[in-house]
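Read the single chain below, which is given as structure tokens and is the form predicted alone.
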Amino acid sequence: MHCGKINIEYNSNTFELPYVEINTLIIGSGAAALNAAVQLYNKGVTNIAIATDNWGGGTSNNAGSDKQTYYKLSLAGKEMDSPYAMASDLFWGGCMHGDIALCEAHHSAESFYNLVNIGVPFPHDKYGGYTGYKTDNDSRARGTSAGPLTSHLMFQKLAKEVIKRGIPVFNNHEVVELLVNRSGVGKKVIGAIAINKKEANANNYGYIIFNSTNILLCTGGPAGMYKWPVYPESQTGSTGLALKIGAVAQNLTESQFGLGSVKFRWNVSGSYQQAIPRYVSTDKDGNDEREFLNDSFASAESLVNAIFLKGYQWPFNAVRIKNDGSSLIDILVHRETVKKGRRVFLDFTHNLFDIYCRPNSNVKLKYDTKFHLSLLNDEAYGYLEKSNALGRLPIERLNELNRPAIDLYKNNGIDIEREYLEIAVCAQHCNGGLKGNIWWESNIKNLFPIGEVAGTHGVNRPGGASLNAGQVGGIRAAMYISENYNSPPHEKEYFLELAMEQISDTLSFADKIIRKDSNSSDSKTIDNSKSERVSIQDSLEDIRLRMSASGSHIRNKDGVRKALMEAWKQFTLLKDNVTLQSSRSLANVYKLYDICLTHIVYLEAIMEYLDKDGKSRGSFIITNSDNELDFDLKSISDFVSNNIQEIWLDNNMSVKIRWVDVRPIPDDDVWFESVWRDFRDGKIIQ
């Protein structure tokens, strides 16, 4: 890595900017980014560095569930498995390309054992068998877990590997622009511009220029778009970085939503539900307590079993609403919180129907029964019995099932042994994202989206498959870069010739919006042309409310159309009329633009899906013209099921959309001699 300074002449001023020459810049510091850096280094690509706005601030290091799942090939027991069988399950989820599924399956064991070898404590038996369990959308017991903090442990161990190799880290650096070479056929990424947030108040606004051969974008999902996310507050995403240079995205209609706690953001899946807590809603002040689920389930048995199943079936799924399915719970929680403006809690200190048993209760008993575990079906009861979790109260059952699940909340200031746990239906994962080929390279040459920012998953993914995909993506990109792109970046003079217009535009942007006549205090506000002060936070709140109302798990065509009009109007206003009192908030403005642009493209994708007569599927349900839930889960045409939607922005920032056939799982010749010959001749990685 070569570091220095460059002088840029702009508007009769000379800006001295830090300058870095490097082969590969990895943007982000989650498990996908750190693994990609380690994989590159191990394959001989050592001229690399990581740039991150907040070391360890992403979802990997700060998220989990009761027993966070890692999805892998079955590696223990008598049940037969194979990469093709695993690829078939990934592909079955819908709108996932078969060749990508096969790559994720073939590299599954390699990725998993790499994590084991660096110290992630996945459990095994005394014979060395890494046993597993069934997770959602899983035909075999491929799930495994290192506990509630699986991805945190992955981050922790991978971070040690990065440090061990001496890979440089540019912390507190917000990457705000990707630089591209637009000459020739197609676009090619050639570097990036970041803001050193600790130097943002300097004369050069904190800008730093990276001249790099490759960019690995590993910034996670666009969590900043949603009002109620399970994502940690520090995770906002940077998908707009790639969208605004013309990177193609796919399957942006497909995200995952589920119940999560809101005070401390965490998935309330697995044992949190299998303990069968009581669901209650209150008014905004915590009064007028009601067990609101009781009115909508046909029987006490169906309600109790639906709550238990919510542990296995945590993500909202359109097919699990009818006939007292587990996802009816999500619909009812959404109705209480969004439609009625109430608050919803899980109560582990009392059993279901407890309110009916209280003295002087005026609530009419719908079910002629008190809670008892015999209401469970044989499978659910057997699960609790085998787990020795037949305690009288939910908290007792949870304590036997998973004591760390209780301690996790206690360590974050919530004692669920004594107090209620507030929840909502939250955005949890984007199953769509930026398009990549089987080496995870975008349509923008030398740009590799890896992790959740990459749109590999399709409609329904097995639980934990995203952790595997993020690790596999790093392996695949490192293989390709080491063979094809392991060369120094452009010479400085040629790089500046290619990038000068974009660098000048960046300086012009900062020069335009930062008021030179203001004092140095950072107001964190935006002034529009009418001198009306609008806070950055208020603008983000508008985006998040809009996206949660129209682009989450309940969608309506008229609502999406209205949201799109409002979104474009807001984007134009922000683009044309932003001013800051100091450069300290410059990175925040870029983040606001990124989130605003990203949510527009997502809404455009959803609108196109609805215009193609797409119906409820996966993790969302469509409401009809009367705003009633539409349980038609099939399209009039199967067009949207057999094709993948691709969407991008052209050079004029106009939205372009096309539909492409889903690629099947390859049925290639695996005869050893043929593969060995191609491998020796260098035909594998081309």
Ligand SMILES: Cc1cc2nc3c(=O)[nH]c(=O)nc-3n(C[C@H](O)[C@H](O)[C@H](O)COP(=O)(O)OP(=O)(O)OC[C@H]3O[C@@H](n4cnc5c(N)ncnc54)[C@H](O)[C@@H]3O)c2cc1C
Second form
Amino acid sequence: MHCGKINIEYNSNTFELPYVEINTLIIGSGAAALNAAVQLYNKGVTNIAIATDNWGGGTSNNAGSDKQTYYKLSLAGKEMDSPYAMASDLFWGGCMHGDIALCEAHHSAESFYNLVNIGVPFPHDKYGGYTGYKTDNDSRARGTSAGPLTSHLMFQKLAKEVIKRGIPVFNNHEVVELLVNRSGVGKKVIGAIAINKKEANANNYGYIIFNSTNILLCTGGPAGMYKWPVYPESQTGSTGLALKIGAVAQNLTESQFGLGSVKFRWNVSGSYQQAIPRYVSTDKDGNDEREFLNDSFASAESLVNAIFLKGYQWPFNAVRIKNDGSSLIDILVHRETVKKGRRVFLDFTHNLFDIYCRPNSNVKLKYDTKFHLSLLNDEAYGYLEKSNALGRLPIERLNELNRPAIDLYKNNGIDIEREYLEIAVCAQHCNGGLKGNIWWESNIKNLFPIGEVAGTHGVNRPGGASLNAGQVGGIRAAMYISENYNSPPHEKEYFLELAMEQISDTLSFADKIIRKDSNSSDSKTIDNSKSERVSIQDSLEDIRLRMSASGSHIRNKDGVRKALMEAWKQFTLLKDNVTLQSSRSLANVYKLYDICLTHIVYLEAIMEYLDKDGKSRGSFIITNSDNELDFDLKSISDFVSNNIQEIWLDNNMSVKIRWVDVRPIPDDDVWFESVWRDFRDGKIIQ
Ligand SMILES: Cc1cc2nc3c(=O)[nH]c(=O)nc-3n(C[C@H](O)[C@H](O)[C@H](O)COP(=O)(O)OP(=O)(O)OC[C@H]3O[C@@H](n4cnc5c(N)ncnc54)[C@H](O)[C@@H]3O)c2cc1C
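If the structure you just shared is the form predicted alone, then what does the corresponding form predicted together with the named molecule look like?
All chains and molecules follow, beginning with the one already shown.
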């Protein structure tokens, strides 16, 4: 790595900017980024650095569930499995390219054992069998877990490996622009501009220029555009960085939503549901408590079993609503919180119906029964029995099933042994994202989206497949870069020739929005054209409410159309009228733009899907013109199931969309002698 300074003449001023030359810049410090850095280093690509807005921030280090799952090839006992079978399960989820599925399956064991070898404590038996369990959308027992904090442990151990190798980290550096070579055939990334947030008040606004051969974009999911995310607060995402330079995205219609706690953001899946808590809603002030699920389920048995099932079937799924399915619970929670403006809680301190069955209760219960575990079907009861978790109250059962699940909330200021746990239907993950080839390289040469920002999955994915994909992506990109792109970046003079226009535009942007003449000390305000002051926070709130109302798990064509009109209007308004009183908040303005642009592209993707007669699927349900849930899951032509939607912005920031055939799983020729010959001849990684 070579570090220095460059002088940029702009507007009769000279700006001195820090300047870094490097082979590969890795953006982000989640599990995907850190693994990619380690993989590159291990393959001899050592001229690398990490730029992250917040070391320790992001989803991997801060999110989890009762038993956070890592999806891997079955590697224990008598469980039959093969990479092809695993690829088929990934592919079966719908709208996932088969060659990508095969890569994720082939590198699964390697990724998993990498983590084992650096100390992630995945459980194994005394014969070394890394046993597994069945996770969502999984035909075998491919799920494993290191506990509620699997991805945090991955972060911790990978971070140690990064530090051990001395890989430089630019912490508090928010990357705000990707630099591209606009000349020649096809776009190619040549570097990036970041803001050093600790230096944002300096004359150069904290800008720093990276001249790099490759960029690995590992910025995670687009959490910042939702009102109710279960992503941690430190995760906002930066997909817009790549969208604004023309990177193609795919399957943006396919996100996952499910029940999460809101005060401390966490998935209430698995044992939290298998303990069968009581669901209650209250008014805004916590009064007028009601067990709101009771009226919508046909019987006490179906309600109790649906709650239990929610443990396995955590993500909201359109096919699991009818006939008292587990996703009916999400619909009812949404109705209470969004439609009725009430609050919803899980109560682990009482059983369902308990309060209504008291002699002095004046509420009539729909079911003529008391809660008892024999309401469960045999499989569910057997599960609790085998787990020695037949306690009287939900909290006792949870304690027996999974004590760390209780402690986790305690450690975050919520004592579910005594108090109710507030929940909502939250955005958790995006299966779609930026498109890459089988080496995770995007349509922009030398730009590799890895981790959640990369959209390798489609309509459904097995639980835990996201963490596997993030690890595999790093291995694939490192293989490719070490063979083909392990060269120094452009000479400084040539780089500056290529990048000067973008660097000047960046300085001009800061110059335009920072009002040096202002006396006000409020740095977090924006003036719009009518001189009406709007805060960054208010603008974000508008986006988040819009996205959660129209682009989440319940979607309506008219609603999306209206949301899009409002979104574009807001984008234009922000683009033309933002001013700041100091450069301290400059990075926040970039973030606001990024989130605004990203939510527009997501809404455009959803609109196009609905225009193509797309029906309810995966983790969303469509409502018809009468605002009723539309359970029709089959499109007339099924066009949207056989094609993957790709979306991007052209040079004029106009949205472009095309649909491409889903590529099947390749009929891979694994005849050893053929593979060995091609491998020796260097024909594999091309
Ligand atoms: C509650 C919850 C439970 C989950 N459970 C599971 C599970 O059981 N199994 C599973 O497979 N997946 C699960 N997931 C999903 C999985 O955790 C994430 O997909 C994965 O951790 C994402 O890793 P990542 O490295 O891609 O991104 P992240 O870990 O989110 O990291 C992104 C990084 O990029 C940085 N960054 C962003 N923008 C910029 C910028 N402009 N400049 C510099 N840095 C930037 C962030 O600070 C962060 O360091 C869960 C997610 C949630 C929210």
